[in-house]
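Heads up, the chain below is alone and in the form predicted on its own; it's given as structure tokens.
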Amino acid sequence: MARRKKVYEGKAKILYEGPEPGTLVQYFKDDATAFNAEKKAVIDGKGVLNNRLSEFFMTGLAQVGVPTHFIRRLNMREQLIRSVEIIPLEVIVRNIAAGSLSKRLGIEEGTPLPRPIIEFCYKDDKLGDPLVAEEHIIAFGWASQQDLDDIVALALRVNDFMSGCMLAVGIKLVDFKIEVGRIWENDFPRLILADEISPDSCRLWDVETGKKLDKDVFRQDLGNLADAYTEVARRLGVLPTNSAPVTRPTLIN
């Protein structure tokens, strides 16, 4: 497919104009970042893995009635998606204490939570994507109360699907983050799942060993990130067993 005008470039993806109005081409990069991009590397094949895994999850979610921006995969690194108005929030769903939740509240990592907990962060890299309350969201007009109710319902449906999908292949879904976009249909707004779902945006632990199979491998120098992502893809049947990419670190600027 011919390259089109770049619309946006983030840490892990690039968006280009799509072939039709209302569409975009989402390109998955091999870049890995952590700690608000203070730690950087290039992981050969990471973009290919995330493209295939996000396709797998988005397709499965659509089949159970969760609306998404995904249209179809175009090639190994690109997928065609619907253009949406992104709500400037990261929606985090937590099933097990880990990461910042453990640090903030002093809860031991690995402690099962009494029920899924949903948190919101304001999307702003310069501010470090700060945690915000529903009061902030409504007061500053980032989303309405009805939007928040719909977002929570959507996030819990994603959690149900993803938890079952992962547990079936021996993986715990510890937590994950999603983004939500707004589309307009006959002058009426509708919220749909956007961005991606991949090991970049989830915490995934092996059920038996507790081994981490997500970006914490990169954050905490626990081994080869590509091997971890490939293991997730292999278990889900997304990639053949012998297709592990290779890690190539780059210097931090």
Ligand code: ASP
Contents of the next structure:
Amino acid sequence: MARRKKVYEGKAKILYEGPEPGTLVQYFKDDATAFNAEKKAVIDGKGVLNNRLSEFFMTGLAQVGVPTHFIRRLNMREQLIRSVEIIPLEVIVRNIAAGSLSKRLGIEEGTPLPRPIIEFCYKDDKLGDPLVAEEHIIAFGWASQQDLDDIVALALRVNDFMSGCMLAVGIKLVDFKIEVGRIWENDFPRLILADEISPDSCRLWDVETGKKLDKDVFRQDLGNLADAYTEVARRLGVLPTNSAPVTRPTLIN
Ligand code: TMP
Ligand code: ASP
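Mind sharing the form predicted in complex with the named molecule? What's above is the form predicted on its own.
Every chain and every other molecule in the complex is listed next, the one we just looked at coming first.
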């Protein structure tokens, strides 16, 4: 049965035409990829967890006045979102040195940064999403200076909200990536938070033990990814605290 038109398929999500103009349905897959899809796996239940977690963060952000594309969750794996023109940038905010920043600049993982550092990568899988400077972004017309000022302000607001949210449940927000989209309201452009916010696109470390609770568990083979995401969801109250992981049927001998 042809259900609806697929608009775009990425590594972790699919976008379908929405029920009304200006809307899309965002479907969260169980696929996990890393290192520009060199490493791939299907993690049972990841899509369900990320759908719920992204709903949780985007709803909270909207409540503190950060505009987002999220409209409402439709079911276990889908949410209704506003259709946006994606700015072709991955906007990374870092609070603690880790990942590519540590590697590139030789700063030991776990070193707190003197202030949040924002980086931009050009969204192009063929090029491996290269780090770019504001100069490139403006010269090549990916965004204007005004857009960049708005994006930085938005990213810092997301960082403040997410850092507080996480710290309240004993988790350090080390870094994260967001994407921003443009919408048009009465012929005026406005930038809003798009894509997703989930442990796929954040680094999350337990405050006490330093245990990783994000996609590095998959990247570095540190254990079961769905268990890590379930832990984050439980702590945030997104899942009942003593429920079994959403992913696994209970096995009865
Ligand atoms: P990095 O240290 O590998 O540059 O990653 C910084 C943050 O951005 C980290 O939280 C993971 C996230 N991220 C993505 O969401 N997508 C990506 O493609 C990459 C490379 C990183
Ligand atoms: N870039 C994403 C990551 O490592 C996924 C991928 O590259 O395949 O987080």
